[in-house]
Amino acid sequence: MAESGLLQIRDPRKPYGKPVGIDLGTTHSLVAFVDGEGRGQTIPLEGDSHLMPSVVHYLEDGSTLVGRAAREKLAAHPHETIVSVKRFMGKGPSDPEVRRLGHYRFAPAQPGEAVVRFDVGGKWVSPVEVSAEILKWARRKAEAYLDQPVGAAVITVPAYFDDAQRQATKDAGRLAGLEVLRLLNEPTAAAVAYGLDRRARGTFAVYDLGGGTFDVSILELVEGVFEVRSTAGDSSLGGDDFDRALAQALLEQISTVLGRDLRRDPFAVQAALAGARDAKHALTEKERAVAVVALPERTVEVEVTRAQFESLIVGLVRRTAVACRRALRDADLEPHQIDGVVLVGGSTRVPLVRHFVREMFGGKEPLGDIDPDRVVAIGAAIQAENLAGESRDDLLLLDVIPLSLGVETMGGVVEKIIHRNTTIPASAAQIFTTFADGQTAMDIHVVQGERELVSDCRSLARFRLEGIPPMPANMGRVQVTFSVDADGILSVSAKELTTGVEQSITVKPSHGLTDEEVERMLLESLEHAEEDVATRLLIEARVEAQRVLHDLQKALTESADLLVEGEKEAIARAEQALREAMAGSDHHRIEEAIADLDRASTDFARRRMEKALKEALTGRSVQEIE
């Protein structure tokens, strides 16, 4: 008797399929698995290769070709060609990354619109939606490859992706058909493939040079926990960026020789980039190259040297010492008290990295036992494995924020909630009251940075909590609470705790992170550290001068008959040196002025709560009031 499909009986509470990890890189895209014997194994994708091209080209039909198919497309097609989509994930079309690097058309952008479009052949497509065509792409490989159904996946995602680029990932996970079991960072995942393997114990760095993206992260491992205690990197730096250097040289000498500018042609672009990036790989092995460009009208073959090609990415190279050096510094640690490297990504074979990596380290030879192109997918798989059901208990992973997060307080001060390098899954709540009297709403404004004024960070979101009760000024409590997932996503709840209502809000920003305003978030943060406090001391001081100024005239205006002779002149002298003092840019004075003020208003205080006090028991019996 055949099986029915009605009588199929399965756990609930485990993902359909067999649990994969993902790694969705900028260049190459890899899909790992568990198998048996508990070893994590990469899959097959392109043939016999396990790296297939994250790359996804549009046909007239509407169908597309995913890897190596696609990827044959776009010198002769490069505006319906999409390549290094990962670069443009969670971000805006007035975002500077979107044109800079660019030989696409995009779609015009509708007025608030967030999402960068790409025009492919008339069709209008996002990041989203490229990005997860290579997941299904990966989906059906695998599930081909284990002859089972795939259904869950952990997918790896740079340490430096923020909110709105971590959100774009999701999204293409589920529109490829994926429960997404969790976002992993990139160099943690290393971690889980290392430590697992080596019994790793120690500190630790994970340098991780893709395609596209560069993060490095400093991480605890011992006894199997492995937790991050700081990360830096920048989302704009990769191997890609070595083959346009090489690229963008092959382009002038041959403009040359031909008498042209190729450097706005598409099509000999394309060419260039192809050759650059064959020469580059096989200069990994030898001291000479030929760079085969192959144009429409003639195919050049140029000689490189790996002299020549380290002297045009000697400075790239060094872009990622600031970020080495931002995480040692973030972990309160020297290179000397690392006591190992770990290589992530395929840009790492490449000699002049693995020098500079040696030398920045305290002179380590950096570790590379597990294919620095596998070990990320391979890491992913463990935590798939483990998230599925079938978990190690010795298998712990700690992850961190990147950037502070916080809320807008009266003067356009910032309030951290979370702080940087803080372990995630992570929740904080902290207590703020109203401002003025009879205040019916409060408005949320959440930022992201790590400078003290608003106007220095980021925002994420805006929302109002409405509902609160009439009350006096500081007298309405509103607790608002920030959750954070293990995918980094931030969940803002606002709630009233007199009357219990409650609004909440998942930050979902319109657009990701430009470089400059990564590294404007930290550096500046740490240039005006000393000018960022003092404007913040000025303006919390300014802030509650106007609440006790607020308060004064209130008392003076309900209780003016408790006034002593010669008192209403004390405490006018008292209240023009504060506003004196305001105008000021010194929080001392209005610190002082402030206390100045309290001592002139003591004894008048005193009456005015003497007599509410009597008020409120006049006509009461003790009973009554116990």
Ligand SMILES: Nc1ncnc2c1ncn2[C@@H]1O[C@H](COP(=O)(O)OP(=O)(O)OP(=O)(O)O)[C@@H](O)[C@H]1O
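Remember, predicted model here, so these are calculated numbers, not experimental data. Think of the rigid core as the biggest set of C-alphas that the two forms share within 1.5 Å after superposition. Positions refer to the first chain, counted from 1. Compared with the form predicted together with the ligand:
Q448 is among the residues whose C-alpha shifts by 2 Å or more between the two forms once the rigid core is aligned. Core-superposed comparison between the two forms: the Cα of E544 travels 2 Å or more. After superposition on the rigid core, the Cα of E408 moves by 2 Å or more between the two forms.
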Given for the second form:
Amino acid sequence: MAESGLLQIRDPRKPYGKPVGIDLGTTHSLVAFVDGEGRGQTIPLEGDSHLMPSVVHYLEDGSTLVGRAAREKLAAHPHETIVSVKRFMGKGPSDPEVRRLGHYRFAPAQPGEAVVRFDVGGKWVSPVEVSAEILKWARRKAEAYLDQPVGAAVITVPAYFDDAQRQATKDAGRLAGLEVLRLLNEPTAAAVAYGLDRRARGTFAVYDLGGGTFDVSILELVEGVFEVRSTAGDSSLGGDDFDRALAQALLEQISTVLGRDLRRDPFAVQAALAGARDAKHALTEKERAVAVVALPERTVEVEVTRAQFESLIVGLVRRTAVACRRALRDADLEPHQIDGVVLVGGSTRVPLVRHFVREMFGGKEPLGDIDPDRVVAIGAAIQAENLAGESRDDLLLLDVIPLSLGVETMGGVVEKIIHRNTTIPASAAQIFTTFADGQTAMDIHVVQGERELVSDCRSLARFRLEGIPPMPANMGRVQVTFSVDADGILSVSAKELTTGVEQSITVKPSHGLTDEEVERMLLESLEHAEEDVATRLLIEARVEAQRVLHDLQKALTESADLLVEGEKEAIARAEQALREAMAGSDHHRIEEAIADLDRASTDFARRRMEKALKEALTGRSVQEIE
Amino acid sequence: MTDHFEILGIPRGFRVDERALETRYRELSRLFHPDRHAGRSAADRRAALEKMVQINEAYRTLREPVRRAAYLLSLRGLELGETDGSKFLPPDFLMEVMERREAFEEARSRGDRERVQALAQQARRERDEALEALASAFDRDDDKEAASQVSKLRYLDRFLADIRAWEDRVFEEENG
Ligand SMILES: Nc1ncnc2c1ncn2[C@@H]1O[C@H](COP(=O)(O)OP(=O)(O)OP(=O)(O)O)[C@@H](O)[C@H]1O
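Follow the form predicted alone with the form predicted together with the ligand, if you could.
Time for the whole complex; same chain goes first.
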């Protein structure tokens, strides 16, 4: 029944079955939903376990194993088995991540290629595709458990993910056939799970150290409104790095003893990482542990004390202090003003980390009583239900962008357009002038980051605005507008002002897949070849059409007084055309008719919002805006 | 175009009830945030999103006193521009700025954190005073004086930001 889910729709308001929350983690992934009593619950994905390893193994025929079954292949097939794929999301082939200690084999970088790809034996796959496999699998498991179709999800991302990483995550969701309701920041999700539970009020810090990423967010909680004041972090710092630090030390030691450099041998690296991780886990409870490194030729055991381990990771743990301090300062708070600290992520079990967090936030004992592994998925489920199921009036999340967005100006300097920790959705514009006589085009380079120089920031996209009429220098004025939506994803448009020549371009990040690529992959993937893609698209278009008509009907009855001359007729014509298109079976035609109706009713919708705002302000408050 | 005060429905003026401002912001967010319109038609979603963007921008501008003051002045036709407001500043303040900068440079090159902190402390004190002066300038409808205080506050804020950037860098070097 899994894939037929979309064919069973009845309710146009809930076309996607049961909404779920997915924690797409570096090490593990989880799925959660909200039960009949309104409580968030995680779903068993692997037997009794609710944690599914985020591991994908590629078989020779190109099909995949996911989760535990994939992890079992790791020792024998280190190249064909992808772990920690999240660390590569939105990354290019020359990213430093690619050069870290690991057992991956990368496809040779093609000139101009934007995305890193793994060579999994006869096939090159991008991190988006690998993540989509994890999501598909999680979705299937959830459908089986819930005995309902699952078509829409809130997927969590580290708060510190940049635009390219977010876009990649969203693409992975689409590729898995999911409607991505929202990308939700992991610390915010955790705060939701915690805060709603205890009707908390006050200022909280969420410290989230997982397998591959670190986030800290400071939130203010008032009557169900979660207002993120600041966020900071490091999207490549986590428990994996502890493993690497220890594995590195083990490999050096063993190499010396064996008289052979093991650090380039993928089997040895994999064995050392596995041994290091087990030892690390043991050291959480005990003062000493034995790291077992199962090399192909022989198994080596090395004793490690907690103190030794701590000396290897203390530098990494200290790095989290930099982010904590910045988050506090950006929120304009002193450590003692924090009412509570919430610990999230498996790596916060490490005693040194706990100790450090306590010190960082003025000696307060951190909260950790909701399972730190599950809390993010539960928060995501609550938000998914809120968006696509039973919406709750008491809950609202106001999040921020983690990193400033800007454009390159003269001399390779960044001009920031939207600053970090700005509440989203947000939009801002900046005007640039032409610098040469007769200049007819302007190159726009979009970057993200805090540093002053473009070369120190993340390059997101480049595009060229053409068609500027020739004018003397400084006369051509181009307005560049940045808009960040509630997922934290940016779109940019540019417009030539002086002559009124308008040209708007919306860009996709340079390290992402194009829409066409995602579309093609979607069509190519086996799963979707089995079902009738056209039927599915038709049904989706009809559902959307019904939704539009339903909303419009309601608006027309309630706010007929807001229509201007001729508008009613124009809307009626577009509506009629849509109804006719719906009777047919061409999904393109329906989509076009929806777009036409959308255009015809845009100003009407605006006026209704305007009126709703006025009413809200004059006290004749409306509970909800229709 | 409605202005930021109208959008949030608060009286136009420098002195605002910050509590009321926050409450109003939350009320409006509950109505217009995209999450509240998730299941609606594209036209409705877009219209709500546009409103929420305006509400966020209005709140960002009005909650912070220096931004609020500059905005208020711009509504009254007095544009301070993004950065340079030096024409509103008394020359002796500019002298002070230079001396302060020199003191900071010097302390920085010696790595003298205590001295830097003392400078920051003093700048914060002056900032508080300038905020008082700003409020009373607005009370008297003395826009020129208000502009001068805003420019002063911007200098002080930039100075404090530079100190902070330096402290952050030192902290990062020690911990990174
Ligand atoms: N008892 C333990 N002691 C030490 N580390 C642990 C323990 N349990 C789990 N970890 C570590 O926690 C990390 C996984 O945490 P978690 O599952 O929260 O991360 P994730 O969600 O997969 O990653 P991310 O949030 O970075 O995407 C791994 O590095 C794992 O080794």
